[in-house]
Every structure is written in C-alpha cells, then in structure tokens.
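Presented below, as structure tokens, is a lone chain in the form predicted on its own.
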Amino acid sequence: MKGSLRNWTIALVAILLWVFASPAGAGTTKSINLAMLAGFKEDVLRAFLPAFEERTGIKVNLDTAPYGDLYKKQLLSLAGGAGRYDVLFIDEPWVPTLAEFLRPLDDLAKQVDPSDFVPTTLAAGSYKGKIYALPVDPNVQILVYRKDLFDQRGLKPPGTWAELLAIAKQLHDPSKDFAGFVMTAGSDVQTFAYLTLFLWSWGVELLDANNRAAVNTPAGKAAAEFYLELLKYSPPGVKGYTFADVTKTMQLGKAAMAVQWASGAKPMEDKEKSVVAGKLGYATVPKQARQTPIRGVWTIGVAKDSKNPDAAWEFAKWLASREFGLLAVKYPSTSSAIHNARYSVLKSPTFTGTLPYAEAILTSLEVAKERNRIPQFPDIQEQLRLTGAKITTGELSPADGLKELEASINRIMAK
C-alpha cells in the first residue's frame, strides 16, 4: 500500500507540474511560513505543495502541530510579534480571538468570487462583519450508517436520536464485537463536539443573551444521560477513543452506525483499508427538539505582520481556490481529507460522482450551527471537552458535571 500510494504521488505531482507549469514557475523567489496542522489534512496538503511552488517560485515551509497544541502557537506567535508565521491553517472558533493579528480580506476576497462559497462557510472566516480568512475545508458533522445492514433489516436512516437508540441497540451485538453506534468519550478532544451536539439538539444553548452560561437546565440533564445512554452501545473502549478510532471502527465493519466529521467518511470509502467501502449511506444528524450539525469549517488566513503579504495571499487563495478543491477530491487521504467550500465543486461532478457523502455534506452546511463567535469560545470548548471527560467516565454525574461546567463557563466570560 505505501509503495503504491508513493507511485501515486510522484505520478501525480508530475502531471500537476505540466498543468500548472508557467514561465513564472523557475526557481524559488520567496519563503512563506505556514502554521499547520500536523497529521489530519497534512498528507493532502504536502502532495500537491510541489505544483503549487513550482507555479509561484513561492517556496511553504511547514510547522506542523496536532490540533490541541496548534491554536496555543498561533496565538503566542501573533501576540508576541515575533514574526514567525505568514499564513495560518486555522479552525473557525479562533478566528474571534486572532483576528487582530490576522490581515482584513474583503477587497482582496473580491478576486476568488466569494459568491461561490457556501455562506455558512465564508461566515466561519469572518468576525464583526469583516473576513479574516478564507474557507479551505468546509468540515460538518454527518451521520454514517451501514446502509447494507439496513437494507437487510429494512430500516430507514434516523431522523431523531430516538429513532437512533432504537437501531443502535438492535444492531448492538458483543458477542460479534459488533457495536450499535460509536464515538469519543474521555478526555478526546472530540468528546467535546458530542456533548455540545447533544446539548444543541436538544435546545440548549450554551449562554445566553446576556452572555452567562445556560447548560445547567433539564434539557441539559436530558442530553447528558443521552450520551451516557448511548455509550451503552459501544465498543468496550470506546472511553479512550480518538477520532481516528471512530473511523477505523467503521472502516473494519464493527459498528452500525456513527456520527463522524465529514472529513473523517473519505478513508472510510478506501478499498484498499475498509472492509465497507461503497456499504455505507451517509445522512444529516438526527434531531431531538432541533436539528444542529456542528460546523467545523478549517481556514486559511495571513498573518498583519508577514514579510511576504503578498506570497501569503497566494497561498491562501490557491488553497481556498476551485482548482485545488478538484485537485483534492481524488486524493486517497489516509487520515482526514480536505473537501472545498465552493458551490462549483461541491456539487461537480467530479465531487458528486467521486464522494457518496457529497450530498450529506451540503444538506448538513446549510443547517449547521456555528459556535459562539466569541474570542472566550476556545477556552469554553476545552471546559465542554473536560466536563464530557467527566460525565462519560462517571467521574461526574450529568447534573453535577453541568453545574460545574455552569461555573467554569462563566468564569471565562467574566474575565
């Protein structure tokens, strides 16, 4: 396998080489630093950087780190002034906070017909009405359920989270080591997103108008015990699970059903590493008193401070461009791929044809709920992941893991 995705790779940075080779492509003229993250999206970005420097004479350095630590350096590069990045790979929850150190897009996002992105994503780059960064990975969550299993079964996708229990523990079989549903619990920095799409989905906003913390109510409870009773029906470790765990789950067939972000559903379609591939249906999340898929749209944004704004907005629009987003499609992420967040490839043919989750992701972008637009929101999202880790544990029950959560967000906000 590593033999043949090497061969893929050098075939296909050749033939990128020849559709991008232009008399400006001979030799390297500048150096721009780009903050990444290490890992999830790394591989496809790496593969086609090739093309894009001999195109530009712009060489992209990386400076990878996984997900829990690349927010904590950006920000303590930008707020220091040290001058270190030029371009920034950043999740939409910290635009809010960097976006004084980040240079103001809109006269130079005029050039990439910002008409084209889907506008849940271009409003995952902005904050106070201005865009700060441009969408790359128009990333949501979706549910994916082996559609074969239900075709057998003749069950229908679930549209609420009751109609999903009930499949969840019909298809529940130890014995198989087959799970009914799988997820994060612990201390993952993705048992934040269940908890908060439990917590949304059953009406329950995280503050409220006057910015104070609401989670601590009986719908709140009711969401809690949801998950905990959900975890009942899944795999025995489940409580040390990472992302890549629930997608390896469904990749090896031990699991009905799952509610993974849509950039983790590619390596789920691999041939060559999942035994389900072209099994699966893909649909938008149930639905308790409403239906809210988190958005978790990745962006790219230069630094106010680079020494090569001009390079770094290369970048940043070729990353965002259609061009890539084609480019990207057909590239057999191992990990976590990188979609677009344009119109004109979301519903190409190439996308449409190529991904079986094409639809769901679009469906579910278009009802996605955004995390409070708020500079505070990071550091309420790792209380959201550290309460999680705490009720799904049993460290906590759910009504004392709400009344601290209560407390520790609005600690937060009253700094």
Contents of the next structure:
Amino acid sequence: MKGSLRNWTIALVAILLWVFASPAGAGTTKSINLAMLAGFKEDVLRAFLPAFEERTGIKVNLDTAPYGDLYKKQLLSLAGGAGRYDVLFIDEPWVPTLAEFLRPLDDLAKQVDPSDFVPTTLAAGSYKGKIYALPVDPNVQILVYRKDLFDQRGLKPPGTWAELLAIAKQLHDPSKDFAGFVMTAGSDVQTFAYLTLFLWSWGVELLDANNRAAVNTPAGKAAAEFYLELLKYSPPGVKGYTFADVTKTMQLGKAAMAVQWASGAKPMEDKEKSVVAGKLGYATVPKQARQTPIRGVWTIGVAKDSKNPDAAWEFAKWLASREFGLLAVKYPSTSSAIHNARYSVLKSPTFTGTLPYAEAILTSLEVAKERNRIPQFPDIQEQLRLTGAKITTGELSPADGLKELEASINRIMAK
Amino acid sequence: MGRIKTSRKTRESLGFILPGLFFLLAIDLFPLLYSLGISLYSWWLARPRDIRFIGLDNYQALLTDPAFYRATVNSLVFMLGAVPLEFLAGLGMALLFSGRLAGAQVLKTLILLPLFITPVVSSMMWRLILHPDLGVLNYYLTLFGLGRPLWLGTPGLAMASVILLDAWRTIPFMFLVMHAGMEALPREPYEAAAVDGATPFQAFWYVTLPLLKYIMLLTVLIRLMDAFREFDSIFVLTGGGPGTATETIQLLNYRVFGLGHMGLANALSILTLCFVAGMCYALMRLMARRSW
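Same protein, different condition: the form predicted on its own was shown, now please give the form predicted together with the partner chain.
The complete assembly is shown below, putting the previous chain first.
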C-alpha cells in the first residue's frame, strides 16, 4: 500500500515537471497562433508553411474553423481579450467590426510596396482610412460557362441576366442530369451572396443614405423573383448545396453555367478532378440595371494584443507577398485557391499562363462592389442568408421575405 | 443532552455537505447568476465600450421576435416527435429481449452501437448517406425507381429526417435503461399472474407497466430535457435549414451568440432554462405521486 502511494507520487511529480518544463524548453523558437479558414484554402497554406517556418524559425499554429464559425471565433476571442490569436485570416466584411482589436498597419505596409496591390483589394482591409489587414486572396464573383457547349451551339456568354436565363432554359436537361445553372439556395452561407448579387444587379442598395434598409422595393422583388426563376434550371438538390457543391457540379460536367467565387475556378481547371478542365470560359457576371459582382477579399491582420507582434507581422507580410502568390498559383488546391492581390502577380506570365480565368478576375475586380463598411454588416449578411434561405425554400414569398429583411436590417441598424 | 447531540449531528453533516455545496455554487450557481446578470445588459462584442443596463429589454425583444417563436415551435416539434417515438421503440425492444431470444447477446451489442458513436461523427455520416445527389440512400432509391427525395433539403422532410436520426441514435439508450429495469423486476408477480391465468398481454399491462412506470418516467424526463436542448446533430445535419425549418432554440442561440450579442444570447439561455426547469418540475411532481 505504502509502496504504491510512493509510486503514484513519483508519477505525479514527473508529470507535473514534464507539463511545466516543456514550454520553457521550446524557448528559442517563436510561435504564433493563426485563426484560419478550415477546409478551404487551408491546403494551400499548409503546403508552403514548412518552408516559411524553416526560413524564419517562427512556428505557426493553425486554429481552423469553417466559414460560418470563423467570424464567431475571431470576434469572441479578440473581444474577450483572450489573446488567443496573433494573426487572423479575415474576410473583408468582418474588418470594420474587428478593426478595433487589430493593429493598424499603415506604417508597416510601406515595407511591402502597397502600390503593387490592386487598389480595391487594399480598401478591403482598410477601415476609416487606416489599413488593418493586408489583402491575401482577392476574391470576386465571376461567371463560369461551358465554352465547348456554347461554341457547339453558337452561343455567346450572357451579358444580361435575361440572356443568362434564356441560355439556362435552353441547356437545362433533367433527363440527362444536366442543369442550366448552378448556385446555392437554402440555408448555406453562400446564399447571402446570390441574393445580394441579384439585389445589387437590379439596382437595389441594402441601406439608403440615412442607413435605413432600402430593400423592400419593386426592383428588390423582381430580383428575388429572378432568384426563384433561376432555381428552376438548377440541379434538383440545389437547396442543400454549398460552395463546394457548386464547384463539384461544374467539375462533374453537370451544369452549363455557374456564378462562383474566383477561388472556386481553380479546382474546375484541375485535370485530375474535373472532366471539364480546359473546356470552360470565364466572364464578368451579367448585368441588369448594373454590373456588380461582390468583392470578397480575404485579408490577413495582426491582433493588437499579440504577444509576438514581430513574428505575426513577418507571417502576414509573407502571406501577402509576391513570393507566396507565385507559389500558390501553381498549387492544385482541392476546393478553393488562394490567388494574389498584387498586379505583379496577376499580370505575371505564371498567372496568366496557368489560369484561363486570369483576365476575368482582373476585370471583375475593377467593377466589383464592396459590401457596406459598417460594423453591423456581419449581422446584416446573416439576415441576407436567412432571407435568401426562406425565399428559396418557399417559407416566405419574395414580398414577405423582403419585408422581413427590411425590418431585420432596421432592427440591426438601430442597435 | 438531546439538543447537543442534534447540533453535533448537524455540524457533522454540514461538514459533509459544505464541500459539495461549495462546488455546486461555484460551478452551477455562479455562472447561472452571471448569465442572468448579462441578460439584463445590452452588450455587443463588436462594441466593447458600449455596455448598458437595459433591464428586461432583451427578453422583450425576444418575445416579440418571430424567429424566437419559430425556434420554440421547432424545438417542441422536435422534442414531441422524437421522444415518444424513441420511448415506444425502446420499450418494444426491451420487451422483445425480456423473453428468450436466440443470439440475444450479439444482437444487444449491435443495437447499442449507435450509442457509442460521437453524435457529430454519426451526423456527418448520415449527411453523406442522405446527400440528394451523391448519397447512397438515394442511389438505391433511384435503382427501384423511387426518385431522389431531398431528405435534408425539404422543410417538412428535413424535420422528419432529423427526428428519425435522433431516434436512431437514442433508441438504444431507451432500450438499455428499460431493459435493465425489466431485468431487475421481481419474478413473483408474474408467477402469481400466470397462476391466475393472465395472458402475456395482461401480464404486460397489469404487471410490467405499473412496475416499470418509475423508470419509464425517468427515461422520458431525461430524454425530454436532452431533446429540447439538442444541438450537435441538428447543427451538423441541417444547420437549422432549409430556411429555418429545423432551427431550434439552441441553434438560434448559437447564431445570436456567434454574432456577439451577449445580452440577447444569455436572455435566450435563461428562457430555455426556465422552460426545461418547468418541464422537469411538472414531471418530477408526477413521479413523486407514487400512488401507483
């Protein structure tokens, strides 16, 4: 009995020593924590991270979360003062909310040749005239279409939404399991993007000059009705589709057209995974009253309360660099690529020679529209997703959906 | 003399109770009161310097929000759809196993399997099985010409799917508890019933059921509470969709919390707590009436 007690004590002391001694042992290498998107783009980063770690001696711990949870995690941890993250991979509508907890980078950004960034992408990481995050992946909605089928039938890529609908109707063939158009509907996070794209295209603004909701208009109703109309020429399971499903449908050659974020185009051009690689054409999204693809730049920011600000900045600098951009171009990402926001990369032969949609990205970025730069936007975006889901699943009519959306937005803005 | 004895006894028992009581206060009551406190504030994480006491405004906002009513109804539908189903199936299986059954041991192990899988993992698995275009279930259905139902993509069907999958996961629990209860029942009443010429159904109705009532109520109580607070499986399967067809109170709370509205999220938690506590109280009262 006595002997066993002694053994237990020794074991306990040994464990405690081990627990407390190990961080001290790792003293020389700096380590930083990165809040990163899970699944998408993560593979690209992981592929090149070891080289960065070896060169700089900085250990990067990835804490990943799916898109729907990443903002929650970042906000809760930054606002809670937990000091959990040193660097954060931030989607641009979160920047105004998170800016308060991020380190202003205006001075530091001078080290990285800011004039090389496409100006709209630099704006994505800025708030109230200050840079809080550097652009990493300049995403924008683009139109993807089956160039081979279009050529066969003598069709031109649609310039207006009405033309797109007509082509979708013409090519839609359920008996062959082939859809005219693919997107998301239902409650997926991307549903907000399609509803917003239609509302904007029809000339609707989410907020008026006095920051009151302005969606419940005849144009808004027409946009929502168009969403429903287009659903008729989409795959049967579209109400359960996600970003990855849209890409997958195109890869399997089961749809004629899609509107997708540019980062999803890369996997469609992967010969290993896509039967339509090399057969696709790309263009700016069609217009109605105006042509307004959504800009969705992924940025990298440094937490104000980071205990390793220098290492964090080193990492941010690398992720937004030309070197990383050129490496990432060549990487066959599974579901979502990381492109680069620098002219020197976007116009380089490596980029234009490798990616057939290079031109579409640049021209789309030039006309892309940014979401309202207000801290309330993540809340509004969530409402857009919900309303889009309710309208597309038939829970609410377009008119009732927009009425509810308007009330919700006003409630959010009143807070 | 007696007095001193009592007080000593009280003191002794206090010594036993206090550590537990302290623990309970620290890990239960304190967070609860803290949460109650927060629910009276307007606190949005995005505006860390603007935290205001607003009394019951959060509760008022919730009670006038259609999303809250929708979520409450969804939670109730889920709870009242899943628990009776699980209860009846569990009871039926327990009865089946109370007789002599060939291969009972192996079967029992197989039946309990869903209980051993982490809910998130099993839900992921089911989501793949039920995928409208890529799922194995719809593949076989189309082979038989039965079409491709959107199991998780049609509002009514999504709720039914979520309920059935919850049943798949928790019927083993119901079975296990009631089976154990039946095994522990005394044999004498059954012998007496047999002597009186009772049919198997009469033996079940007049002997098994009354003897098992307490255990049955207990399992139902546990499951009702669990079902009302169900989160992980619904979150993985539908994320509350399509639309808000399966958005229960817990999912709504997660959404509100995730947007950083601490006051509102805590008010929602407190309302959930009140509801579950009320339900518990009613059922406990029922259990305490041990006239049966």
